[in-house]
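So this first bit is one chain, no partners, the form predicted together with its partner chain, shown in structure tokens.
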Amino acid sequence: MLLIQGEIQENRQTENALRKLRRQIPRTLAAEPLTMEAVANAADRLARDVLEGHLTPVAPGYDVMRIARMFLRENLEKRYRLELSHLPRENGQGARFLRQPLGVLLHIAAGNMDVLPAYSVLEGLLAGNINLLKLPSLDGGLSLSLLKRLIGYEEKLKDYIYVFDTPSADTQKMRQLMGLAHGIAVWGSDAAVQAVRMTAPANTKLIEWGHKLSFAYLRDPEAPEKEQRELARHILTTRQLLCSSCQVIFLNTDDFETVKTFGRRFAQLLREQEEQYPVPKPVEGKLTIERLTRQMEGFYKENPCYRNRQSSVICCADSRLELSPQFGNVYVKSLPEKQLIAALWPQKGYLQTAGIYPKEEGLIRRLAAAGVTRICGIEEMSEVSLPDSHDGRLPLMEYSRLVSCR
């Protein structure tokens, strides 16, 4: 299904829609600019529909209410202020700066969170862009219905929101869509990002929101149990599937005994909570087969594992940041603070959140220098603050440009 100027259309209308779009875009760019207020008004009404129970988006496994709050006017205004209000106005040499939207922004969304495609469009709107959304393959119609409702609340938005259902494999149509855009926001795995890099025109800005890795760093392996329990909960609730999910717990030590002692105790914390977060059988089966294979390969001889029924702690002899087996199976490794930067270096482009204990300035500086983009307490890894930067950048700024004007 497509969404073209507020109308839902069949996929076979894509060619037509593209032709129409080519005529419409210059007109929209020439029109009165879209105001942040108009966007925030519409989004706020949408958020209230959800919060007041008039609309139930299907988003299994996610906190729908928390996501809905991201659409509230006060939060959107906060974001706008944080990201765009401190831009320089003039250079003191006679030039003034005008912030402009990029113009046309193509969103190549991933299906890793149900509301994400619509939210990406909302970010583009806040910066004033015309948004073309390419739906992820497993969207299920949610993005379309949310965006249609948004247009229903603010008619002006119909010229700023277009949804396409073109499969990524249709390179010809993807090229046409890319050719219309000033910028492309791509969400997804390395393969998805790589594919866009290969096809995007050289004169189009790419804004990449790739997949990331996060970890915990305990400068003091004797972190209080309360904080550790929260970390265990974070590992179980997120199933280690999010870019901010903890994959490895690093301890500031070079003593493997300390790693094992910590691992044994942490496995206990996972065990206490694991029953509340059951894992589906096919996933459990794959985890078990992988574990059995590693056992046969002798992996656990050097990397002892403390197992519960579902969850486990694997104490590794290396200091690499890597993807864990997930679903409550976390790695614990030694990493003396002095070696922190060198050890994280190979994963430099993937670093996202570091949950730390204790919160100490020297450690924060070191992690920031290593390339981490979000630092919080080990007990806060699941917490989302609004507004915040995203992967080290401010999306609204990414979707804008500055015009120097003399």
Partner chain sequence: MDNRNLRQLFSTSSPYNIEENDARFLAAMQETVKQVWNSSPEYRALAATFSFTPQALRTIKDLERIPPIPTLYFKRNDFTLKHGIGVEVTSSGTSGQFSHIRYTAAELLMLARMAVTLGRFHGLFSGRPVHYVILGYQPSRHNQMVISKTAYLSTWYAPALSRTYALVRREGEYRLEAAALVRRLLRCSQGRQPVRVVGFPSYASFLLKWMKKKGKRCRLPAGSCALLGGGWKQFAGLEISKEELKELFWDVLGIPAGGIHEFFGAAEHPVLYCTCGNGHFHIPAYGRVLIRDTATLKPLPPGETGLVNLLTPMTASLPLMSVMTDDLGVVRPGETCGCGIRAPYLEILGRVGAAGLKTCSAGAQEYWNR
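Show the other one: the form predicted alone, since we just had the form predicted together with its partner chain.
No partner chains or extra molecules come along with it, only the chain itself.
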């Protein structure tokens, strides 16, 4: 389905929609600019709408509070001030600066977080851009519903929001969409980012929000059970599919017996909660095959696995940061603090969140020097901090440009 000028249309109308869009974009760019206040007011009404449960039939099970917090006016206003109020007004030599939107922003969204496609568009709107959204393949209708309601609260937004359900494999239409954009915000795997790099016009700005890896680091392996229980809940609720999801728990030790002792205890914490977060049957079958393959290859002889019905803790003899089997299956590894930067260096371009215990300034500085862009307590890895940077950058600034005027 498409969302064009505030109306839902069938996919067969894509070519016609693209033709109309080429004519409409110059008119919209020439009109009065979109204001942050108009966007924030509409988003705030949408947040209240979500809290009242009007969207539940569209996407049962999504995190209502997470969506509401991301769309509330007060949080959007904080973001706007944080990201754009610091920009220079003049250079002291007779020139002044105007902040302008990029113009047209194409969002190629990933499907690992229900609300991400719509929120990416909202960020583009806050910066004043016309937004084209290419839906992920498994969107399920939530993005379309959220954005249509947003337009319903502010009619002007119909000229700033266009949604396309174009498959990535349709390179002809993808090139047409990219050709309309001043900038492309691409979310997803290395393969997704690389595909856009190869296809996008040379003069189009790329804003890459690619694949990231996150982990927990326990300077003290005897972290309080309350914090460990929250870390286990984070692993189960996110299914380890988000950039901020914990893939590996590192312990500040070189003693493998300490790793195994911790692994056994943590497996129990996962077991106590796993029934609240069931794994889809197809995924369960895939995980079973992967476990059997590893067992046949002798992997578990050197890397003991403490397995529950769905979740597991795999104690590894190495200190690599890597993607876990996911869906409640986490690695535990030893990593003495003095070796931390050297161990993280191979993944330098992928580092995102580190959940730590205790929150000690020296450890924070060491992780920041290693390239980590978000540091929090192990019990806070699922928390959405608003406002915040994303992968060490400010999205609204990425979606803007400065004009120098004399």
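If you're wondering where the values come from, they're calculated on a predicted model, not measured in any experiment. Heads up, when I say rigid core I mean the largest set of C-alphas that superpose within 1.5 Å between the two forms. Numbering follows the first chain given and starts at 1.
> Please determine whether the C-alpha atom of residue 131 is displaced by 2 Å or more between the two forms following superposition on the rigid core.
No; residue 131 is a residue whose C-alpha shifts by less than 2 Å between the two forms when the cores are overlaid.
> Superpose the two forms on their rigid core, then report whether the C-alpha of residue 284 is displaced by 2 angstroms or more between the two forms.
Yes: residue 284 shifts by at least 2 Å between the two forms.
> After core superposition, I'd like to know whether residue 274 moves between the two forms (criterion: C-alpha shift of 2 angstroms or more).
Yes, because once the rigid core is superposed, the C-alpha of residue 274 moves 2 Å or more between the two forms.
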